[in-house]
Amino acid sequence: MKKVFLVIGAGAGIGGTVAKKFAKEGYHAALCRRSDAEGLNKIASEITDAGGSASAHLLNAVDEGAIENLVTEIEAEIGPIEVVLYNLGSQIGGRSLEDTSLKVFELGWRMATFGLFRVAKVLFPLMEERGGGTMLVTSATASVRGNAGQHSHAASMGGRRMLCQTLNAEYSKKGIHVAHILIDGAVDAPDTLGKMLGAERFQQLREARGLDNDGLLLPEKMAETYFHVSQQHRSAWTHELDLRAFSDLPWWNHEA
């Protein structure tokens, strides 16, 4: 049986790039995302072409039973999930209170907080039986600072951060390491920031701040941190960290 790295939210940015790092280090990368089977299969093919092991799984994480069934299937057919990366976002753009419907607000919670809870609910008992495991959780500035127009995003990400803390309080002594990774800045990712801004504006941002300027967070460099945290000795676990480009002000010293 192979040791498995499961990533929920495997796009061409953080999720897919971190999966490539883990595959390079000998893990089977189980890649999951809601849509774009072509893009998902492309990442899996790039991993296997480089000599790694990967599988692609379409997953709508808000569907009842979808997460639970996927974890059960991977554990039975591929191998034990030693590391899971929960990389789903809940960013719906800036919306006033008036324009934030009850459905939209709840959807943010379902993606950011409830889905994470469901992964822990089904996977942590299995990890505990094996004596340990790691959950990496990609988060956002909104988990520690709420801005206007970010009602759903900030509430759901703040809940994500607190959930990570409660999971650590209960499971760290049982050998399960939970790391809340706060991404405090713009990521050079075409299928997240690129889609939000549009191709033209995204390229303008890359030329102004990214590329040789190193002013955007680079997924390849971020992946090194994700992997390092997953391999830490339990005497010095990192439970929360923030990543940002050198040229950005930190979240606690930034205009709202």
Second form
There are 4 protein chains.
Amino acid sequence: MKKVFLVIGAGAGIGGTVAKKFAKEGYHAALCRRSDAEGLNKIASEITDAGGSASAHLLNAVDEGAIENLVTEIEAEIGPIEVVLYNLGSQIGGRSLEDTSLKVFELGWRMATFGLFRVAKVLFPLMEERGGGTMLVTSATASVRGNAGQHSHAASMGGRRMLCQTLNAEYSKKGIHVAHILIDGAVDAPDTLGKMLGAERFQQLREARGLDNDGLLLPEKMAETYFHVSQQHRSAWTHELDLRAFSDLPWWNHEA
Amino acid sequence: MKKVFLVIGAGAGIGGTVAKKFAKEGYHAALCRRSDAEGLNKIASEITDAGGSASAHLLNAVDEGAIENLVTEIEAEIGPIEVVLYNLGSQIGGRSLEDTSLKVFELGWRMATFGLFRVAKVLFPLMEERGGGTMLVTSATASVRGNAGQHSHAASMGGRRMLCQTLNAEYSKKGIHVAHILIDGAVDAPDTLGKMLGAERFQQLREARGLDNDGLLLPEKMAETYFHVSQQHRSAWTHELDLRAFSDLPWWNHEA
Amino acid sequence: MKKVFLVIGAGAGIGGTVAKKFAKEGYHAALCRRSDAEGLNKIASEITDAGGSASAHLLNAVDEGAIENLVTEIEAEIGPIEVVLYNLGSQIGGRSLEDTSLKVFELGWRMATFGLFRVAKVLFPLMEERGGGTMLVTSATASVRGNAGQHSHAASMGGRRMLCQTLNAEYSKKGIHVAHILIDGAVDAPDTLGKMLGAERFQQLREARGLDNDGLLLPEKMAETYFHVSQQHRSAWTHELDLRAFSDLPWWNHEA
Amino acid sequence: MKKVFLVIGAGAGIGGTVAKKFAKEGYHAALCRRSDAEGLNKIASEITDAGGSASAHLLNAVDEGAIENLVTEIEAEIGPIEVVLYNLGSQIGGRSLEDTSLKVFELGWRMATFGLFRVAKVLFPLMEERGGGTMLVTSATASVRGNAGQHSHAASMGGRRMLCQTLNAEYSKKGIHVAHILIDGAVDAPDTLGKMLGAERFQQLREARGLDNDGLLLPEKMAETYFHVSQQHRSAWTHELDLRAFSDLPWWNHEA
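Any chance you could show the form predicted together with another copy of the chain after that form predicted on its own?
First the chain shown before, then all remaining chains and molecules of the complex.
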């Protein structure tokens, strides 16, 4: 059976692109997302067309039992999950306290914090039995500082970061490596940023950041670091790192 | 109508003691906790016996509508809530990933993160109309770093801290002051630490930390700082501060 | 002999104003600054005219032996220094790498980091013998994040914050309390901000931030918190806190 | 002319080992350290014996003009410095406030903070002219938290981290990438840890951490990440990351 790279949240941005990198490096890429079977199958096809191995799985991560069943099924039918990428976010754009319903606030937590906990609950015992494994977690600036309009996003991502630290504190000595990857800037991702902004504003942003097409975070380049971190020898593991474009200021600096 | 100090989580430790301080300074103290009506009434009586004003309210903060109804009722029947202390935690002692059920993990979030959000949702529009108000939030070391056995606690308190920052980012300019008070050490609190450890071990800890009875955080002394922060002039507000006993090492230092 | 409050960096902003607060509360205020004897004497006179006790000392803190001699002299001739406020900064406005000479970079360190270390070296053994003491340290946003043009400022204030933590780690258990007070915003201080901006721009800023005259950090209001922290009972000490005006965004939030 | 990798602080641990990695990848490795010409030449020989290109340079980084002359000389005689690794630390073991002389405190700053500033002063204008470059900075836990006995170390490394942030804020948009690499654990390095502990205790530690010889940070494995970061595409740069062995707890966790 093939070693498996599982990505939860496989759009045309980070998730799908990192999956292609792992597939190229010999992993079976198990791709999951909530909807858009067509888009999902397209990524899977691109991987298999390039000689890689991939499977597509629709998954509503907030459904009871859904994550648990998926992990169990993949482990049984495809192979051991060596690396999992948790790539679901809870960014819904700026929304004031008044405009953030209890339901939306809870949904953010179910996506960004609880889902990650559920993956660890079902997968870490299996990884521990095998002597190790890796969990890559795409995270956001909102995990380290709250901001206006980010109630749901910041509360859920802040919880996510602390959860990554508890998981490392308990599991790194058992060979399981959790890496919290803080994406601190706009990503060139049509399925998330593109949808949030709309096609026209997204294209405007891409052009404004232009600079030889690298003023946004490029998923293919990010994928190199995701892969590197997953392959670090256990004597030198990174728990937390940030990624941003050279032309962006980090979150701790104000705009001039 | 009297200006009201509302405390959610009024045990014999921080919550009740801070309430006594506010009552002494002229606030009506509205005391809430989930159970132990007798204990709650005892604190209220101690306040009124000392010439202060107090009311006791049983409240299960995770019940739908409970927080919202309580705030509405107090505002209608007692007076405007000028200061609210959110004093509910999610500490359940060390519990491994395996021993932390989905239900427990969710309950921690409902207590430590969601409840705070619900208070802000119902109370901040009222405070904004009045031109200001204060929210004091008792927080924990787990809000800034995860640790083994702290899955539920760290994820929910990390979310809480980020939520405090989003609230300040949106509401401080409207005159609402949110203060995140990081309690970094053991508190001399029979209702929480005492129950968690059991009477005997709690007494042993108190004696071990002895040092003229101040090796644990003393609630009466903490109350001085809670009150001070609530009275800061709006030209000089503290958003985040820590409190620990002189004999304790801060969370960022290992024992020698 | 009187208990002494020593302030190193006593201008008409934070330093002098905090000194007035301590004098009002019964301390002798020993005021030091590098130059402007007239301005210094004016603050001392205002204190004595109000019935307080004060002395004025010119001090070039970067001179070899100057800090050490001053502390020794005050302890011998005036009384035991119970509280010291280290209020020297290293802010010189935005200055690019190219425009920051080696000499300027070093001077920033001598003012902001080394001077604080020297105070601790000479004063902490005396405080330890007496069983305790307090060191208040005015610090800046630059102590927690670097920014363009802040090479000297950030490097020296970052060093200062880490030094405060080492001092607490070693001395808090001996009864010496070090508090790092992060001033995160513009202070209504004619001697520092006023000089940096020039009289006209300073007045423009004051008016722009207007808002009933509290859009800048007001030293008299800050002094309340400085004093409170110095009086905290040793069972509940604050090591780090921030101060900013309600109308300012904290450093971790970008301007909208 | 060859592209140059310059390492300041080239012992048999991180410095020399990272140099070997860069040499293998086609860079000329310019190796500098203060003393032990023999040890330095040995590393250079190992590189050239393996078919790489290397040069050895004795450098006392605290001497006036020494760093500046070295950079100028290498640029003139060997080639453009594309990547510089600043690998000098200021760890001198635990030393109480009393035992930390003013001279030692200042020396720590000259090594850990000022030296880095001087490298940037002389090298960044050259890199800027060429359109880019990379500065890797080996840093320590002491850069993010002070601890007893670490006065000189923490103050100087805290300054270093803030300096890295100012450099990025000013230069990343010009194509210069500064990466702050926080080494959070003991490194298997005979020239630094080995000397600090003495041969016998160092060997005991290595054996105690044993675990297939990877309970300490292994320089050859760390070098993989140093190299990866230096090669990140400018659309996805890491400014800060940590490295520790799987068997170590991170600095923010206490021992159980």
